[in-house]
Each structure stands twice: as structure tokens, then as C-alpha cells.
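We begin with a single chain expressed as C-alpha cells, specifically the form predicted on its own.
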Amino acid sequence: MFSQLKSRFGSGLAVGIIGMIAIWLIGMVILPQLLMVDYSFRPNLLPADIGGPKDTYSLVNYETLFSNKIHLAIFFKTIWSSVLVTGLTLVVSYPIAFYLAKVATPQKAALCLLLLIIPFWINEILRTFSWYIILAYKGPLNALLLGLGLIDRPIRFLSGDGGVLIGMVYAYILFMIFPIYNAIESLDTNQIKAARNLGAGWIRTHWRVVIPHAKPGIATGCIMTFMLAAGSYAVPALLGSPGSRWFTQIIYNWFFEGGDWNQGAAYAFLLLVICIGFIALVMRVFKVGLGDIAK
């Protein structure tokens, strides 16, 4: 990498740059996730006890998520629907990606890109709160379902997980459109026709040629969506109903209501250890390496 830098930008340049992203790396990445895990392991004091005889290292704030069947019930349902997240945005991105990259002209492609990121220009909590209002019980989508005769009446699309996935699929879309499109544009599109010549149908094509070729992007896009699905807290808190709680939400609890940082502290190096544990079963499964996803 400094190689790179210092081919293109000069030795001074290329020095500043690389001690910056060491700064930003140390300063706020490694830090804050050293003083996280070190609190997880103390328990919650007066500062007038930190540091004394009570102050010691323990697995109690762990074992305070095993004991509570509530909290426990929140995080194992947090990380299946953060897969499942991962899942429908996979189905829904790779033919758009595909399209993108061997079907549609420079011209539609350029304008449907356009016409994807636009709405990203917007906040994420105002883009999240207009899918409240789409989905609301008297909503556009009801009115619409009520008028074309398909619903007897009005559903509650936010009385359960329903609307939260529905959030999560459109917020996160873009990280895994854009990996995939990424990695199938640079496929030779006469590799797609030579499977097609030889009698291979679309899905056999797909699966046989485009697909492997994708992999890193797929692995990539899986990764990222997967990650912001669960450590997401404005999608599931204004599209989730009081049954359908996601386990961020019982994180932020402990650290800004409950003003416990040390439960909450342990709460999240748990949920960071489950994204670590997806990264490194995504790339076993698409046998990829860091290597192959930085590119």
C-alpha cells in the first residue's frame, strides 16, 4: 500500500496519509473497542469505588444476558433476522446489479444509478420514518391494497417484524448492490454468451459462470449488510412494535437509561464477536480472502 502512495502522491504525501488512517484506526476503532471490553469485565460502580477492592474482574455482566431468557430470546432473534435481512437484500440486489452491469445500456445504467442514490441523499431516520408512514394502518400502501379489492381491511405492518425488514432491505440496499455491481461488471460478457452458445439456460449460466465470478462482491455485500442490520437502532425503533425489539435497542438501554456502560459494554463485544463470527463464516463459505474483498 505504501508503495502504491508513494508512486503516485510522493514519499511525504504518502507518509501523511498512511499516518492518518493509523490515527483514525488507533483513535477510533481499536481504542474505544479495547475500553469496551475492559469494562464488559468490571462491574458497575460509584467512581468513589473504582479502583478500590470491589472494583475486579468478572464474567457477571455476561452472565446476566444468559440469565435474562427476555434479553437472551431479543439477541438470538436479532441475529436470525439480520441474516434473514441479508438474505432478501441479496435476492432483491443481485438482479439489479446484474441488469446494471450486462444488460442496461451506459446511458440506463447512469440513470438508475441515479435514481438509487438519490434517496440516499435524504437522513436515514427521515427515510426510515416516510416507510412509517407508507406502512402505517391507514397508510398509502392499505388505501392502495383496500382500493384494488386484495384486503378485506386494513393490515398492521408495523405490529410486528414485518415493517423492520421491510426498512432494513431499502436502507441497506445499496451495500450490496454496489459490491455485486462491482464484481460482475468486471466479468467478459463473452464468457455469458459462450455458456448461452452452448446451450447453459439463464440459471445454469448464472450459477455456472456469473456467480462464481461475484463472489467477492456477494461476500462483500453480505458482510456490510449484515453488520449495519444488526447494529442497526433507528430502523427497528421507529418501524418495530414493543414485541418486535432489536437488541441495540436493549444496548442503548443500558448505556443511556439505565446508565449501566459496564452491562452495556458487555452487551455489545457479545454482538461484535456474533459480526465477526458472520464475516469469517461468509468467507469460509465463498472461500474468499480479505484480499479478494478489498478489491
Contents of the next structure:
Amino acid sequence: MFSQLKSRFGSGLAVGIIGMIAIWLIGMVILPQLLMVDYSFRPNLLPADIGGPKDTYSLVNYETLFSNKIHLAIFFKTIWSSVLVTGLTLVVSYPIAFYLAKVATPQKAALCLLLLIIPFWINEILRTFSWYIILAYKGPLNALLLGLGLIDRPIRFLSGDGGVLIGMVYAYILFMIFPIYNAIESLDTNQIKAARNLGAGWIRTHWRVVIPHAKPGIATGCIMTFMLAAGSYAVPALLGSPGSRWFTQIIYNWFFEGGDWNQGAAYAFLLLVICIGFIALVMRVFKVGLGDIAK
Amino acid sequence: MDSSVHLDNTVMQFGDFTAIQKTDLTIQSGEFFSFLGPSGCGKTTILNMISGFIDPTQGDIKIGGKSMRGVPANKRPTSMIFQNLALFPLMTVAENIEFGLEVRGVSKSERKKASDRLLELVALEGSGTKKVSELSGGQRQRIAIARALAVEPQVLLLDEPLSALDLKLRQHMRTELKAIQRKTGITFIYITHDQGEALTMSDRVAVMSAGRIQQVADPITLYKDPHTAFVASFVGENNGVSGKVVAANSDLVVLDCGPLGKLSGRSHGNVAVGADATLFIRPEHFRLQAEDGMHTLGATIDEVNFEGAYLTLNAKTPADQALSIQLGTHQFSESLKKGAPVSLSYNEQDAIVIAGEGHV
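Can you switch from the form predicted on its own and show the form predicted together with the partner chain instead?
Time for the whole complex; same chain goes first.
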């Protein structure tokens, strides 16, 4: 890499570019992470005791999660709900992505993409708040359903996990649509026609031709959505009730309300490990490599 | 089984644009039928209508006498070979061939039997487990044929499937396609802009231009008896000389061609005295020596090209009209050179008079 940069920009600029990348990577990504790993293995001490005889490495912070039944339940619920969010987002996004890539005329596709993107020009917190309003007990959605006679009395969308799921599916839909859209768009339309021509119905055409082709895109979308959902803070904080807390909220509490950074770091790392495990699983299930995803 | 295809007063419009003008045409069961025309003439639209990817705006498509209106593409007894073949790259060769049978719920062992038989038909025994990407262009071509035949269609639709192959392979595949058609006896509908392909393989050819079928005939008739100026100049090479009709009796027409004098040729009886018309003479019908009953026109040689077995001359008439002449190489003499005058004779039975200006 250095020799390429050197031949193009000269050695001075090449050293500068590499140096800046190195500072960014080491100083802002790797070192803070390592510091957090270090924190997570040490006890939470008063400043005077740091470096003293009590400051020893142990797994105590990690054990806390497994001994605290409530935290453990929230941990697994977060993972499970993120899987659910990922699945729901996939189900919603795939037809949209297929429509945009293969069915819509270029003008319609451009219009739809614009309509999908415009809401994302607004801050995530505000967007989530708008869902808070829509889903409120006396909000417009309940009013509409009541007006249509579909329900007898308003539903408390925001008391369980429902509001969080809806909010997250909405918040991360673009991260799912775009990779799938890109993948499907690169499929030769004649492949779809050929499958139809050989007698395949729509379900089989998708199952045997479109989805296998779009697999890397689907995997990328699932991974991104899962990571964002598992690491989300704003959506569960706003749309969730005390009964549907997210694991990120527990981590936040350890850091900023409990003041126990060591405990928070251990929790954060457990979440990271599970997420990496999930990615590895998805990649294995979809039989895609890192190279396919980077495309 | 009746596998005829009937375009029953079919019209296809896309918005304001009429892709296919009203067409009524029957393709016989078991026929090798070609649609020949330049790109954009609507021939692919016809294929898409027959296969069910689009429905005609008016009229109907009938296959084996049954109306196909509202029958989706996956329920029609047709099978298509795409221009880019559209083999499934993520499946093996055998999976490709068996796809249509898999869709129909045929058991695995039956599918295997069918794909083995088809691989044998296209002379690619034992390549079932290969990936599509491991095959050469010609082999892929044959797999596409096998895949299309696997579903035992009544009608096989071919969308310029040979255009991506090199010349040698293309000529070889022509013979093979014809042989497969004879062996299977199903109706082949072939789309091409290459007249060589259309003329060598087809039982009948429909020449198309601007969404309209100009003429439907067997290849020889098409070449010898074009009905429109478009067919006359699109199929094979032709020289058009325009003039005014001065006499028309039964099938012989005399034109006044200005500085070229009076010339005559055959017609189909649809030219009126006093109207504009064009006389078409093929390059190979010119002679240097006039025989009894021949017509002669004078010209000046522009260029002489030696092509091996024959010579082509480019010449200009006194009316500044370009002519192309093909002569046997034995007729070459020193007097045939650039700028020299030449007198060209033709037999009036070899020339065709078609009404109109003749510019297409």
C-alpha cells in the first residue's frame, strides 16, 4: 500500500496519509477498545485504590450478568428481539427492493427511493418521536383503527415490545433495502424470464433464482440491521416502556447512573461477542464470505 | 399434436407507440418459421407476446387453437432460448436442464433420466455436474437448447441465440438447430436480423419492418419475388432504378427511367400507368454481353473489387445512380477499370417492378 501511495503522491504525502489513517485507527478505534477490555477485567474502585493491592484482574464483572437474572433475561431478550427485528425488516424490505430493482420504471424507482430517503434526512431521535406520537394511546393510529371499526378500544402499542419493533424496523429499513436492491439489480432480468418461461411460479422463481443471487445482499442487510438493532439505544428508550428494556439501556445505566465503568465495559463486551457470533452464524447459514459482503 | 401458432389480428401498443401493427398470421405446426428484420422492427415484441411476457393490446395469440389471453408465461406450452441464453449461473448444467421438470414436480430419478437423454441429444454427455461457467460458448448454447427442450414445449422460441457465437460455430449451430427441429418435430419460431440464418434454416420467413409484416414466404420466393421495396432491398443485395410506368400488361411493366431509357421487368400487377415505380435488379443478374430480348443500360465504372470466385463492380448510371454488379471472375478483362464505360444487360424476367419510389 505504501509503495502504491508513494508512487502516486511522493513519499512525504504518502507518510502523511498513512500516518493519519494510523492515528485514526490506533488512537480512536483500537486503543479505546483495548482500554475498555482492560476496564472490564478490573474492579470498580475509588480513585485512591487504583493501582493498589485491590486492583487485580478477575472475571467478576462478567459473572455479574450471569448471576443477575433480570439482566440476563434482558440480554437474551435483546438478542432475540434483534433477530425478530432483522427478520421483520427482511420481510418488509425484500419486496420493496425487488420492486425497485426489477418491476418499477426508472422514474418510479427514483421517486420511491427519494420517498424512502427523505425521512432519513431528519434526526433519528425526531423520527422515533414521530412514531411515539403515531403510536400513542390517543394517537392517530388508534383513532384511525377506531374510526374504521377494526378495534373497540385503543391499543397500548407503547407498553410492550410492539412499539420498539415497529420503530426499529422503520429505523433500519434502508440498511436492509439498499444491499438487497443492489444485489437484485445486478441480476439479469432474462434469468427471471427464463425461470417463468420454464414454468416456475413467482414463489419458486424467487426461491431458486432471485434469492440465491441476492444472498450476499440479504446477508449484508441482515448483519447491519442486527448490529444496529442490538446496539440501539434511542428507539427502545423512547418507544419502549419500563417493561421492555433493551440491554444497551442497562449498559448505559452502569456507565452513567451506576458510575461503574468496569461493569458497563464487561456488559458491552458480552454484547459485542454475541453480535460477532451472530454475524459468523449468518455468514455460515447464507454461505457467504467476507469478500461477498464487502462488494 | 397441434402446435400451430396463430397471431389473431394482434396489435401491440406501448403508450402512443404501436410496436406491432395489426397482424394476422398462422405458423404451421412443426414449421421452422423465422421473423427477419432490422433491430427495432418489433420482432422481439412478437416473441414476448407468444411467450406471455406481455399481452397484446388487441387481438389474441392462439397456440394449438387455444386462446392464450390471460394465460401467464409459466403456464404456456412455449419455451424460449434467450439471446444471452440466461442459463442459471448458480446451478449445475444438469440442474439447469432439470429446472423446468423440477417445477412440474417430476421425481428426481425421472429428471436425471431426462437430463441424460437431452445431454446426449446435444452431444454433451457427462457434463451434467459441471458448472455453467466451465463451459465454452458453443456448449452453453447447446445447454440452453437442452434446457428449453426439457419441458417438451409445443413451440420453441429462439431470440437470436446465435448472435454471440463466432462465424464457424454459428454455421455449425445452424445445421444442428435444423437437425434438432427435424428430430423433435416441434414448431420453431426464430427471431433474427441475420438474413443468412433466416434463409438457410427456415421453412418460411416473415420479413418485418416498423412493426409491420412485409411479406411471408419461403426463402427462395422471398429472394426471387419480393413484394415490397423493403423486402427487395433488405433480403440480399439489390439495385433499385426509379422511373414512371408507361405500360403495364398482365405481369410485364415498362418504366421510363429518364436518361436510362425504357426498362422493363416483372410485376405483381399492382402498378398503374403513370405512377412512380422502382425496378429492382440483383447484382448477379447483370451481363456484359446482351443476348436476345435483354435490356441494356449504360454506366461508368467506379470501382472494381476482386473477391476470389467473383468480381464486384460499383458503377454509376448517367442519372447518377449507384449500381452494384457481380460477375464471374472468368469475365474479367483489362477493359474493366475505373472510369471506363460499361454496358449492362439483364433479362426482364429477372427484374421486379415495385410501385413507389423505392427508397426505404
